[in-house]
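Here's a solo chain for you in C-alpha cells, the form predicted on its own.
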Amino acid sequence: MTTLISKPEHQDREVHRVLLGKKQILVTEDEPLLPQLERAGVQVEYQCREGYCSSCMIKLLWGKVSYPVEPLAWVNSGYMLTCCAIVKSDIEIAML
C-alpha cells in the first residue's frame, strides 16, 4: 500500500486516512478534500470549486464528511463533492 502525505502532520491537527484503491492519503480537517488530493498527485475533475456544479463528485464508500456550507449542487446519497467536503473520519473513496 502506498501512503501519501498531502500536508505535514502536526500533533494539534486531526489527521484522517483517505483510501483510494491501493493509495492511502493523510488529510486534515483544515480544508476541503480536493486541494489535499491534488497535492497528493490525485487528479479530480472540477469546475467551480464552490459546490455549484458537482463536477468533482466522487463515490464515498464509507466514512464521514461534512460541509461547512451546504453545497448548491445536488449530492446523491453515497457521494460527495470534493471541492467543499471536509473529511471527518477515515474514509474510502472511488473515482467515477
Second form
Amino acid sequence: MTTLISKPEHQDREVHRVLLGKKQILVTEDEPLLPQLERAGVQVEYQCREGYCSSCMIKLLWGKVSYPVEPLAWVNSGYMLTCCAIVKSDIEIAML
Amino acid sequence: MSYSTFNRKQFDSLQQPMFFGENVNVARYDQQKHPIFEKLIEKQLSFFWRPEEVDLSNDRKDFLKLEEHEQHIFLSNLKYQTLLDSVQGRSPNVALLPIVSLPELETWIETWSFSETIHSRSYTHIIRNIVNDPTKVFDDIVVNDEIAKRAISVSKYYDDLIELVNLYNTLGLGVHKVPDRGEVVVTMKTLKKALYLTIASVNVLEAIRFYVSFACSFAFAERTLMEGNAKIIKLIARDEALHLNGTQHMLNLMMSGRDDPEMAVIAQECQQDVINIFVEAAQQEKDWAQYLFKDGSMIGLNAQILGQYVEYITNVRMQAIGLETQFATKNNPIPWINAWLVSDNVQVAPQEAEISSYLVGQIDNDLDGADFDDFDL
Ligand code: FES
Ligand SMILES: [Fe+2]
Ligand SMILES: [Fe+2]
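Take the protein just shown as the form predicted on its own and give its structure as the form predicted in complex with the partner chain.
First the chain shown before, then all remaining chains and molecules of the complex.
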C-alpha cells in the first residue's frame, strides 16, 4: 500500500514499495528508480542514465511508473527503464 | 526498381514504410513518420567530438611499459575495433540508403555512418601515438586469422543484402542468373528477409561485439594505464549506445508490424535465425577473449570473466528486442565497467545518505506488513 507521510521540512511525499523477488525497497517520487535501487544495494545494469541506451531495462510485473521526459529508448510493455522512470504506485519488478 | 536520387513522384512520405517504399525525394524534417530518428540525429550531432582533442602522450609511455601479452591484448582489440568501424563507416550507407523511404531515417543512417568514420579516425590517432610504425598494425587486420573470421561474420549479411538490392535495382524482381553465383531469387520477401537479418547482425555488432574491447580498455584505465585511450573509448561507447538504439527501434518497429505489416510476418519467420545470430556472435566473442588472453590475463580480467560478461550483455540486448534470453549469466560479472561507460555529463548516483535512509527508517514503522509478510524488510 502506498503511504503518504508528512514531514515538516518536506512537502507530503508519496512513498511506494518496490518488490524484487523476496526484497522490498521503499522509494519516493523525487528521483528515478535506478539511484534508489543502487542506494538500497541492488545492482542494476546501466550505461547512459538518460533513457537512450536501454541497458537499464527491467521487467515491470505490475504497478505504475511514469516518465517525466519521454525516453529515446524503445520500451516494450511489461518493461521499464529504471534510469528515468518515476515510480507512481507500489510495483513489482524482476531483473533478467 | 531503379534507384533515383530525386524521386519525381508525388506521394505522402508519412505513409511510406522505413524501407522498400518510394525512394526519398525531399529531405524534409518538419514532419516525421518515426520521430525517433530525428531525435537520434539531434542527439548524435550534440555528441560531436574530435579524436585529436584527446591527448595521448601519456598513453605512449604507458604502452611501452605494458608487458608483452598486455600489448597484444591492447593492439588486438584496436585492430578488431578498426575492422568493425571500417565496416560501419560505409555499410549503413551502401546497404541501406538505396532502399530507405523516410527522410528522417535516411539522414539518421548518414549521421550514424558519419559518426563511425570519427571512430575510425580515432584509431589512427591512437595507433599513430603509441607505435612507431602504424602500417604494421593496420596491415595485420586483413591477414590476421582471428580478425578475418570476424570480418566474415560482420560483413556477410550486409554483403548479401547489397547483392540482392543491386539485382533488384538493375533487373527487378525475379530469378536472375548471376555469373559465379548461379540463380539468385529476388522477391520482396527475400529482400526484406535479407534486410531484417542485416539489421539484427548490425545490432549485434554494435551492442555486443564492441563490448569486449570496451571492457579491456577500461580494465587498463582502472589501473590508470592508457587513460587517453579510455577517454576516446568512452566517447565511442556513448555514440554506440545511440546506434544500438537506432537498430533496436528498426527491429522493434519491424516486429510490431506498425511500420510495414509484411515485415512483421518476416520477423516472425526469422526469429530463430536472429536468435542464432546473437548466440553465434556471443560464441565468437568468447573465442576472441580466449585469443586475447592466450599469453596471459590482465589484472581484473581473464577469458572466463570476459566470457561471462559477453553472455550477460547478450542477454541484455536480446531482452531489449523482445527475444528470450539464451544464457544463464544473469548478473554483470564486471559491474565497474558501467561507471566507465556512463557519459560524463551524467552524474553517477553518489552514495549520499541524505533522504532515503532517514525516510525509509520512518516508513518501515508505518508498514502494516500484512500484504508483504514474505518479504525481507
Ligand atoms: S541507462 Fe541508458 S536507458 Fe537507462
Ligand atoms: Fe563505431
Ligand atoms: Fe556504431
